[in-house]
Structures are given as structure tokens and as C-alpha cells.
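As C-alpha cells, one chain now follows by itself in the form predicted on its own.
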Amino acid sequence: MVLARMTWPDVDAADRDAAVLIPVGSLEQHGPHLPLFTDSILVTGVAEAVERRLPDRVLLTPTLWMGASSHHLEFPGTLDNPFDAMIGQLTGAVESLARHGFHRFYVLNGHGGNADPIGIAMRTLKARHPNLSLGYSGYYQFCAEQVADLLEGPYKIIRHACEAETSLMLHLKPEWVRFERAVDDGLAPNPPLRGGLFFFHEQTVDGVLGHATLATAEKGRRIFEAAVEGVTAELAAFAHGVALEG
């Protein structure tokens, strides 16, 4: 079910038990190469891959692409949504369909920079509606296996304008990206930090944070179909509702 899609009746006929996916993503400098809605792009497109495959269980929300990217606001045209307007955003969202007698919702992330607001929006939210059953979780925590299997540069997991988020792009939508301007880019603490927090650009010159030269759209599949593998089983289970175990 797509919420934008549906009129009022079709939502008052929907299944109350379905999980409520909410994609989260941004519109940020994404490097020479990737358009700046790349975060949102691949959140969607996970997404409206689980629906498809769900289309009984999962009621999906347009993307909430404006996200928390202030660490990205020296590069032109970055958007940055502050914590409080995002919480509320998200708020806003699941306590409208909560009115209407939807009780799953789950928040699925598509930047690193929103992982803090949503968990305190969810947070927030369940100790408000405690009958609620949230959830959340960035795309990309499903497909880390196949990530660091597949990728050639040093960096094994995904970064920002990398191999991984080039790689996927090129396969969801590679008329929007521009490969000849690829470069391998951004700087790591010697010796290595746990806690560390910067600026991006504190740590690229372009923007990049990985080795994009290295992307492939066959790599952009294999990751892209792990992501949706991995989170339609969630979204299957978190629909399902928890048991006692044994």
C-alpha cells in the first residue's frame, strides 16, 4: 500500500495491522559526481522495493527528505534540517496515522546524519504512546555483509559518495550520476578514532568520503538487493508482531 497513492476511504479500509514504513533520507552535497538527493533516492528506492514485495503488510509514506545535514552546510546547496524540526516532522507523522488506528510504525534511514533525531523522535514517541510498536534502522545496516565482500578500496562498509553509494546509484539511476568527475577522497584520524566528530569539510576536499572510481552498477545491484532482502524480512517480522520465545 502507498499512502500518496491511496484516497481517504482506502486508508479507512486499510489493514490496521499493516507497519507503517516511513523512508527518511536528505538532500546534501553528495561530491562532483552524485546529485545531491542520493540519500533519498536509495532510501525510496529500498522502500518502495519492500512495499512491492509486501504490499498487504507495509503502508508507505512519501520519503522525508529534508534530514540533518548541517555537517555537510560548507558545500553549496546542503539543506539542513535541525534535530527539533525533524523530531517533530517525524512526530507529527506517526501521531497523525496513530490517530487513524495504525499502531507499526517503523522509520527506515537513509543517512547517517538523521540516526540521532530519529532515535530520540522514537524514543520520545514510545515512552508518549506506549501501546505503540516502533522501530528503526538505517538501510545499509542490512547489506554491511555483502558491502564488505564486494568492495575493492580500503574502506569496507559504506561511507558518503563512496564505492558503495556510487555503486548504487549507478544502478538505480545512472543518468544522474556524473563518473567522469569521480575522485577518491577524505581524510581518517591517525591513529584511529571511535568518538571523534567532524565536519565534512574537515575531512574531503570534495566532498567524498571513500573510493568512488572503484563503483560499479554490478556492485550496485548485489548491494541494493541485499538492502532489500534484509529489510523486507524485518519489515515482515516487525508486521508480524513479537512472541514469547520457546
Contents of the next structure:
Number of protein chains: 6
Amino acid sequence: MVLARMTWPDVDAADRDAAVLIPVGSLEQHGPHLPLFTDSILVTGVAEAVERRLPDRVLLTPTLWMGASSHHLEFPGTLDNPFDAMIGQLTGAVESLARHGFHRFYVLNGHGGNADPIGIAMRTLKARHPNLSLGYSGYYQFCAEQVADLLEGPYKIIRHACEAETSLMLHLKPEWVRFERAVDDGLAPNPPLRGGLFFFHEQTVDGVLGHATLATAEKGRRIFEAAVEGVTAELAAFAHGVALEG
Amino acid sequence: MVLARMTWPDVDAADRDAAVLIPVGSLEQHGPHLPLFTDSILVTGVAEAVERRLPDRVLLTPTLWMGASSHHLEFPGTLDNPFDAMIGQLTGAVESLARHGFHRFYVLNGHGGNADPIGIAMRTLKARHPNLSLGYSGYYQFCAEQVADLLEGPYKIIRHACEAETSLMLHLKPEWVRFERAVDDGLAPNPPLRGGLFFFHEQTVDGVLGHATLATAEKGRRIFEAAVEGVTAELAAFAHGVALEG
Amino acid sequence: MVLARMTWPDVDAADRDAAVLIPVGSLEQHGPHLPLFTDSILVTGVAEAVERRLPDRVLLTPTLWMGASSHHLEFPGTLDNPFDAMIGQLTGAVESLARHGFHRFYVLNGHGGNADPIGIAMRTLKARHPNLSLGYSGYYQFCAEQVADLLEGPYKIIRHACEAETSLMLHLKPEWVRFERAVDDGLAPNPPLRGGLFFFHEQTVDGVLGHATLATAEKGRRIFEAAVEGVTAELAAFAHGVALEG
Amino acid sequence: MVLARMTWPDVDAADRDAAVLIPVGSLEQHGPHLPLFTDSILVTGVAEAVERRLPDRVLLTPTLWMGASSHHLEFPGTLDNPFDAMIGQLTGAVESLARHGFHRFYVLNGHGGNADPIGIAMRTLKARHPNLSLGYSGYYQFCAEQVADLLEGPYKIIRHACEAETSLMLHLKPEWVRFERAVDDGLAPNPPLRGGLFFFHEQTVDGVLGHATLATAEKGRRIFEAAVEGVTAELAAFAHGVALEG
Amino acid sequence: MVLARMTWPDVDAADRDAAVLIPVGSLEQHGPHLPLFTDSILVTGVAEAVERRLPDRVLLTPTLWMGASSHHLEFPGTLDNPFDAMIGQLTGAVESLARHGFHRFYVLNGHGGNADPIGIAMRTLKARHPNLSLGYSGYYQFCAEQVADLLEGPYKIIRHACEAETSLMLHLKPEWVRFERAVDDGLAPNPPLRGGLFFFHEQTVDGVLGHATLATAEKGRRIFEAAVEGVTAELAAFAHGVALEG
Amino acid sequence: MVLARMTWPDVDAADRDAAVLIPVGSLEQHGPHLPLFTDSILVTGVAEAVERRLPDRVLLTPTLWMGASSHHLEFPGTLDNPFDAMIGQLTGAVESLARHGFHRFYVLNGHGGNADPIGIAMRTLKARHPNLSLGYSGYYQFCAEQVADLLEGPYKIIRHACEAETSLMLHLKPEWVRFERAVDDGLAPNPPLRGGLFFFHEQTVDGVLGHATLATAEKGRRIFEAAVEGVTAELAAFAHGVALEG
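Mind sharing the form predicted in complex with a further copy of the same chain? What's above is the form predicted on its own.
Full complex below, order starting with the chain above.
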């Protein structure tokens, strides 16, 4: 079920046990070759594919596309959603639907920088409404194994505007990729700090963290499919109530 | 210029005198026949058409689709963006771009219920950054004359899920309209109060305020074109700096 | 009923169906000839006259005189009530009385710049307390026709420190008017922008928006009476419950 | 100087070394015999008398009459200004005038319950604007000796709606006092707790804390004059800059 | 009962009528001779002694050591807990335990600068949870008489890093005192202002307000014992419910 | 350097390049056998040991012991620091010292539930003060390998009140452990959800997540030493400025 195109009587008739799926993205620099909307495009692509596989069990909202991106603000074009505003939107979205009896909400994240405010929003909601079933995760946590297998560069994880994200964009939205501008960047060995907080202009020249030049659409297709499969399984379990009641 | 598909070097190369155009919509009940996303679809449609006419002078952001809709919350499916969150998003979006030198921002509103928080956000920004040029208006304020001419029902203005909005949707997104379900609703003569605050379930049976059944795609086309023309003229003047400097 | 001079047992004995009337003003520049308290004087004058006509149906609070005036801050003497503080005061006033059973609240506004925060306060209250009857409006919206008839200058509406407001002050509080200093100001034809946000120092030299020199006490008397009559009718209807129950 | 009746050019011409005097009151229950506005009437009376004695050195604002009164809310008619709103108003008032060069601000309090939020507002302002000279006190702290001398009842301090406050009202606004309803209340010996927090309905039957029946206009006159004299001396010193610079 | 070392079943078995004792301190400059933690050490010392005397009636939490210290920030090392954060902590601590049935809470303050935010926190809690019994006071208010008797210097009260506080530290934690560095400071006669707000760098050279050089461990012992005795009596009364029910 | 026992001249003389180390703990249920203060004891123990190894390069603050523990609130004794309050304290602590030139701040976390608010606090600080060097991590992330090697139970990570935490307490504070009450709990195989949000009473019977009965002091000693060694290396690198400047 796709909330945006439903009418209110459609929603009124919907199964209250369905899992409300809320994608969260960003509009932030993704190097010289990927569009600002990359994270939003990717998480929306995954979420829509999941909804198509579970049309009766999933109620998909539009993507909250404005993410927490202060660490990218030195690069023009980045929009930063203040933490409080992002938390307010998420709690507002959940509470709006909860008043009509929906009780399963899953936030699918497409941008690592959103993790803290999503965590606070969801824990706040859980404390306030103990009977809600809540879940949240990045789509990228469902394809880590495939990413590790597929990537050719030395980093075997999804970083930023990197081999993996560029591949995903080449698969999902190639007409928005300027692959000829792709660079390998942010390659310096990690500083000997586990917990240092660096903004992107401190770590990279062009905003890329990884080997974007190694990207291919085929890698993107396989990562995407793995992510969709993983999130579909997660949502299927969640929508069946395995989580809290199983 | 369409921000979502640009890269950061594209934005870095963009004319700082361009008018940043920020559409704001809603996801809220629009009667039994129109989708929840109606306001967002309409304001996005107008904004995109304006950008296409002024591609060098306008920098279009994605639509902030989650609006202030507490007055519709009794109808399932409505998502209400809390006032503070909406104000935070708007100020965040403007301040993110202002730090890179953009100085003209125009919020195009597609939902009357957003007027208060938009006003507070823009006045807060102006007080904090006196050198910014700021503007905001509903797209519907640029086609009032044509609406008055075209509508056949007794109400000669855009109300809600009404003859005008249904016509616009029949023009812009007919495949999302279930015209067979359209009703005339909220027709009671206004109560003898100028300033009463009513939520929609207090005024209507089905969430419609007007004569949806009188809508036609042709009326929608003509209202839409008038709105696009009016907003284009506004943005052209704004982007030329007529406003503050002329 | 005048809340300020009542004792708590008086309030305890009062009719809970009475309309609580809350005037909201400002303390802000009104040109070289009108006192900073102009808006508060005018709205208080109207509100007190209305209470005298409906002594049993209206419970009048003191005027919340500190308004949202950031757009006048460049002129010395203006006090700006931050939006959040103003919203907090209004919701606090209503909720204080609502806990004792009053359920009809009407905010009478005397300053256009207050409209956004009043709107947010009232909608927040309505969402939180659905059983309250709430209304709000500017007193100036009840005398628009008479203003259009009476004014001799080219602008046929109440603007700021203008022909209309000066006339009202000449009627209500002539000893605080320095009519010899009155000027015509802010006369530039509107810029070709419908939605531009301008602060007063950007639009005027002396803080006047209109033809103050054309003001007379007689015009003021007639505008005032029209406003009182209109607001009285509104409050009478509101206090009879016509609004929500009729 | 009385801010409310000045024009902005008057303020522009005013001595920036003047002490801005901000009275803060309340609208809260004061027993069966005193009006809800008692604190506001008293503090305004003192402040106006002080301004009349120091017309060139003091710039008097209108009284912020809505105080922090949650401890009286059980008695109908009481309006409680939420702490945050009250802090916001005070900081807003000071910062509005500080931007035009005024730098000495004194809050004169008429209601003990306001002490905490006033303290937080002033300390916040001082931390934010170290060059401001700030002061605050209750008017009642300037007449403690006279109160102790004059009162006949066992309590030798100003409590609430008591011998002292009733006397002050009999002096300043006798037509608003219903002396025949005055009672002695809240007379129970203090519980053996120094730091217990009690709301007024827990301590009194009728909202009076003391011996209201012993009040006389003459006592009121003498307390009032002592307060005016004390506050005048304080403001004279403050406006001469004795405080920070002397 | 000492909360920190209890397990949750211990708390579950505890008497719900016990008084929860919450010490609040500071980490702020205390002159050249006393450690930054002085207030926290002193209030903790008193609170622990009280708990040892009333082990069954008092449930002692760890000390909230970060106080409201903006007035000391000019001296390096001072940590200032923002007012809102401090209020949030206090309300959070009380509400966490109140949900399990504890209903008597007493905040023991060790730093005068905390009085405003503690007051707001406690009044907010009382308004929100009318059935809670709440109390708060500085430990120093229970030994005022002994302090007046014992001190040799001209000031007969506890001021800051002074004869009294230094004596207390010499008694409680002599190994953290550098008595050889003690100075007499802040000795200027009070300016002729009752309500002036001064930060410590405006009043003192070294951060001391009083005659630190007159301190002795013996004075400290006697002040400490008086404080413990006074607070013990207060808590004993509070925990017996004398306050609200007696 | 230990901030609590320093005087302000000591801090004034301190090396501004030192790393300020801020431990953050919790007071929350840790099963039937560990005290509520467990997390605070452990993180304080590690932090103090690190300071002893780097006394000139590290400036240690007291432990912010009140953590974000809403997920444990169903167990009595848990105190939950609201997210906003915790964020406010952390930013307040850093900004207090930053105004005197300290520019390297490292938050050492002892409770997983604090990760979100710490992240938000640090990112907010970095955005506001770009020149600060900031770092944060859990102490437990520096001994993951040793934990994996040492634990005998099936879970090879630090969970909650588990084999690892109990061992650490047996090493650091055995007199506060009631080992005879230790249980194995929360052993159900993970539900088939990667992103489910569960509070502790939904996952455990007694608040333990793991095999507490397998704990030994010797395991605790080795885990502790590994953590101290890892954090010492981190802080040494951080304090040498390797992070941002190396």
C-alpha cells in the first residue's frame, strides 16, 4: 500500500496490523559525480521494491528526504535538517497514524548520519507509547555480506559516494550519474583514532569516501537485490508480529 | 536548476543571485476521491513548471511534503508535521544554502494550513539574517481571478478537495483521482462567525469543502496555467532583485 | 465581566458558557505621531466596549500587550515578544481557565503581526483540547467596509500608523497623539511582488504606511463604532454557541 | 519616561543611560476580597510613583502582568504564565531595547512566585550580554522594616492577600476591594518543614495567607510610601551607574 | 538506603514512603585554595551523614554535581549546567522513581546559584503530579545560627569560598585544601543596590567572597554537625509525612 | 589532571592542548546481582586509570552518571536522564571549558543507551565550533577482542549485567556485587529482526542479558586492563593532535 496515492477511506479500510514503512534519506553532497539526492533515491528504491513484494502487509509513506547532514555542510547544495526538526517529523508521522490504530512502524534509513536522531525519535515514541511495535535500520545493513563479496576496492563496506553507492546509482538512476567525474577519494589510512569526529571536508577532497571509479551497474543491481531481499524478510517478520509477540 | 539532481560542484558553479524555490505541501485527507498527496502533487507541479520556464534564475528544492495538518487528523492517513518541526526544517533548508551565498529564498505553499508556520519561519530568518531576500505565498493566490471565472459552483475560491482542487488533479494526475467517488460536501452556509476555528471533521462529512462533482480536467488545465504564469512572474521579479533593490 | 477586578469566588460563580475574550496588542513604533502602545490601546478599547455591551456573556481578560514585532525592531522603543513566548502565554491563559470549565475562548487581535503566533497557539489548543470552542480575528476585520467608505486617501484599508489608525487614536486617546508630527509615508507603489517579506525600515522612512495626515477624530469614531458593533455580534454568536453547536 | 505613550523618535532621543524599569505582576487569586489583579496593581502603582520621581532617569515599560502562578491554579480565575513563556518575554523585552543602546534594566517584581523565572531570565541575559547592567527585586523587599512595624497581626511580613496586601489595596484601589469579605486564613502554625513545597489550596481555605481583616488604608499608605522611597533610591543608584561602575 | 549500590530488587523491596534525597552541587571556582568540587563535596557529605542517621527512611541518590554556574564562568575550570538541562535532570530523576510509587522527594542544594532552576523543576513537578510531596532547601539554611555564632570575620553567613566553606572543607576533605593560598577577597562594602546582578569576576579578584584565612577545621566540624542535625530533622519530618498530611 | 580537585588557578596553568576526558555512565538496573551504578563505576574506573597513565595530557572531569535509560525504566531504581537534558549537560561542559581555550574533548561512554544523545551533542558542538577536536567512544569498544577471547558463554560481546560486566565488577568493586543472586537471562535466540526496538522488560525476566553466572574477577581484570590500554592509546593519540592535525 502506497500512502501517498490512497484516499482516507482507503486508509480507513486498511489492515491495522500492516507495517508502516517510513524511508528516511538525505539531500547532501555525494562527490562530483552523484546527485545530492542519492541517499533518498536509494532508500526510496529499496522501500518501493519492498512494498511491491508485500503490498498487503506494508504501508509505505513518502520518503522523509531531508536528513541530518551537518557534517557535509561545507559542500554547497547540502541541506541539513536540524536534529530536533527531524525527531519532530518522525514522531509526528508515527503519532498521526497511531491515533487511527496502526501499531507497527519501521523506519528504513538511507543515510548513516540519520542514525542518532532516528534512535532518539524511536526510543521517545516507545517510552511514550509502550504498545507500539517499532523497528529501524539502514537498508545497507541487509546487504553487508554481498557488498563485502562484490566490491573490488580495499574497503568492503558501503561508505559514501563510493564504489557501492555509485554502483547502486548506476543501477537505479544512471541518467543522474556523471560517471566520468567519479574519483577515488578519502583514501588516507584511518587516523589512529577509533572515536574521532570528522566532518567530510576534513577527510576528503571531493566528498567521496572510497573508490567510486570501480563502480558498475551490475554490482549495483546485485547489492540492490540483496538489500531488497533482506529488508523484505525483515518487514515480513515485523508485519507478522514475530518481533514482539512471536 | 533542480537541486536534487545536481552535484555539489554544480551548485558551487550556480549563480548565487538565483531564487531558491522551496515548495511546501501536505499529506492529508482530500475527501473520498483525491489522494492524500494532493497538495504536494499540485504545488510540486506548479513549482516544476516554473523552474522549467526560469531554469537559470530558479533553483528548485524537493517539496517539503509533510505539512501542518492537525485540523485533518480525525481522517485516517493524514500526517501532521508538528509546527516546531516544520519551522525547523524550513529554517534549516534556508540556512544551509545561505552559508554558501544564496540569498534569495521563496517558499511556495500548497496548503493553507501551512501559512502560520511558514510565516514564523520566514520572519525568524529575516530577523536573524537581515540581508536575505525572502518571499512566500500560496500558489493559489496567483490564480484567484481565473478560479473565480472558471468555477461553476457557488464558491468561487479554492477550498479543499473541491471543484478547483479536483479539477487541478484531473489535469495533473488523473490516474490518481477516483472521480466516481467525488461528492459535494461542507456546503452548510457559513456559521455567523468570522473567526471560528473548526477542524475538518466538524465542518464536513467526507472531508470535502465544496462541489467536487463539478470538476473537469479543462478547468484544471486553465487554473494550473494561470498559477504557473503568476508564480513565474513573481519569481522572475524576485530573482531579478526587483523586490528589495528595485 | 472584567477578570482583572473579579475575585476568585466571583469567577467561581460565573457562567461557564461565557466567552472568554483575550485582547492581544503590541508595543511597537507607530510613526512619529502615535504612541508605541497604539495597537494595545485600540484593541483594548474595542474589547472593553464589547464587554460593556455583553457583560454577562463575555469574560474579558487584560490585554496581552506584548506582540510579535520583530519587523519593527529597527525603530527604537519597539518590544518584540518572541514567537514561542507569545504562543506560551496564550496557551497558558486558555488552559488556566479551561481547567475550571470555561470552554469558549476568543482572541481579539489588534496587530497584524500577531496573526501567525495566534494561529499556532489556537490550533495547538484545539488539537490538545478538542472540546474547546475557539475563535480569533483582528478587530479590524469587522470594520473593513466602513474603513473603505470613510478613508479619503488612496489606500482603503487599515495599514499602519495610517489614516485609519490615526483616526482611531484621535477618537480614543487624543491626548497621546502628536498630530502635528503626522506624515504620509510608505507610499511607493507596491513592488511587483505578492509575497515579499519586508521589515518596516525597508518600506518606510518614518514607520508610517499610509496617509496619516488625512486622519480625523470623526472618522475614528465611526470606524471604532463599526468595529465594536461587528465584534459584539461575533462574540454574541460565539457566546451563544452558534458556532459549533448551532 | 513612560514607554507606552512615547513615539519612536521620543525613544530615539532618550538618554541611553536611563534605567529601564520593567514591572512584573500576576493575575491570580487573592482571597475572597481582593481582585485577581492585585499584584499587578500594586507593582504598577509603585513603579509609576518611582517613574514620577525620577522622570529623566527611568524609562518605565508597561507591566508584564501575567505571572508564574501554578501554585494558585486550583482557585478559578488564576492565569498561569508558563515559566518558559515568562522567561522569553523578559529576555525579549530587554534585548529589544538593548539593540538600541539601552544598557540598564531593572525588573521590579510584585509576586513572589515570579522570583525563579525572573532570576533565570536575568542570569541568562547577563551571560549572553556581559556589558548590560541588570538588577531585580521585589518591591516588598524595600519596605520590610515598615511592614514589620506597622502590622498588628502575628505575621510581620507581606504574605498573600494578607494584612499588608489588603492595606496596600485599600490605599491604592479601594473601589476594587470587598473588605466585608476579608477573612483570616492560612493561620495554621507552619509545619515543621523548612523546605516543603505547598500549593495554596493545601495551605488555605480561601486563598488568604494571613490576617486580612486587620488591614487599613492608612497602613497601606505608609507601606506604599516606604516601598516607593526604597525603590526610588535603588533606581536612582542604579541609573547613576553606582552599581557596576561606582 | 544508598541508591547507587542497590540492585533493582532491593529498590523494589524498599518502603515507598521513604524520602528520596537528591543532593545537588556544582563544579565551579572556589578561590585559589579550594577545589572546584567544593559544593559537591559539602552537600554530599551532609547528605551521606543524614542517610546514615535515617537509613530506613531516606533513599539517597548520587549527587547531581553539575550546577548552574554561569556567574563563575570567567574563572577557568568552572562547568556550567545550562538551566534547561538542570531542570530536565531533576524532573527526570523524580519522575523515574515516581513511576514505581515513590512519592516523597527532597532536593538538598549545596550551591546558591542552583536555587532558581531547582525551584522551577520542583514547581513544574508539583503542577504535573499533584500527589507528590516535594521539598527543597540548601543545607546551609539549617546551620545559619551556628554559622553566625562561629564565624570571626565580619560576615556572619556562608558566602563563597569563605570562612565558613573553607572551614567545612578543612573538616571534611582537608587533603584537597591548599590553605596556604587562602585569601580574603570580595570585601568591598556592598554597593548601594539591593537587587544588582553581578558575576563573580565583577565582585572579587580571586573568586573568594569573605575571609577564607579565618577558617579552621574545628569551625567546620561544628557547622557541619549543625547542618547534619538540621537536615536530619527536616528529612525525618518529611519522611514521616508531617508535611502534607500532619 | 583531575578537574574536581583542582583550583581555578591550577586549571588556568594547565596545558590547553590536553585532552579533556568526560566519562558518561548510567544509574539503571543491572539484574539482581549488580548495583544500579554499575556502568558509572566501570567507566569511571577506566577513565581514572587512563588519567593516571597520562596525567599531563588528560584532564579528567567527574562522571556524568545520569544516562539515557528509558529502556530500563520498568525496573525500579533506574533513573532516566531525558535526551535533551543529557545533550545540554554535555554541550554545557564542553563549552564551559572551551571558552578558556581547551580544544580537545573526548567523551568516554559506559552505557550503550547513551550513544544517540552523545552523538547528537558532539555533532552539534562540532557544527557550532568547527575548530574543536572532538571524539567519543564506549570503553567497551577497546577490548572487544579480549572479551571475545575470554568469555566462556555463547555471547562473545559485552551485553548487559552479563558475564563481562559482572566480571568487571568482581574485579573493580566486588563488595558491591551479590554474586549469589546472579542469573543467566535474556537467552532467547534473537528474534528474526535486525532492527526491532525492545525495552529490557520485553527481553529479559531479571534484567540480565547474558550469562552472569560465568563471571570471574580474573576475567574482569583482563578485560579491564585491555580497556584501559586501548583507551590510553586512543587518548594519547588524541592529546597529541594526531587526529586532526597528524
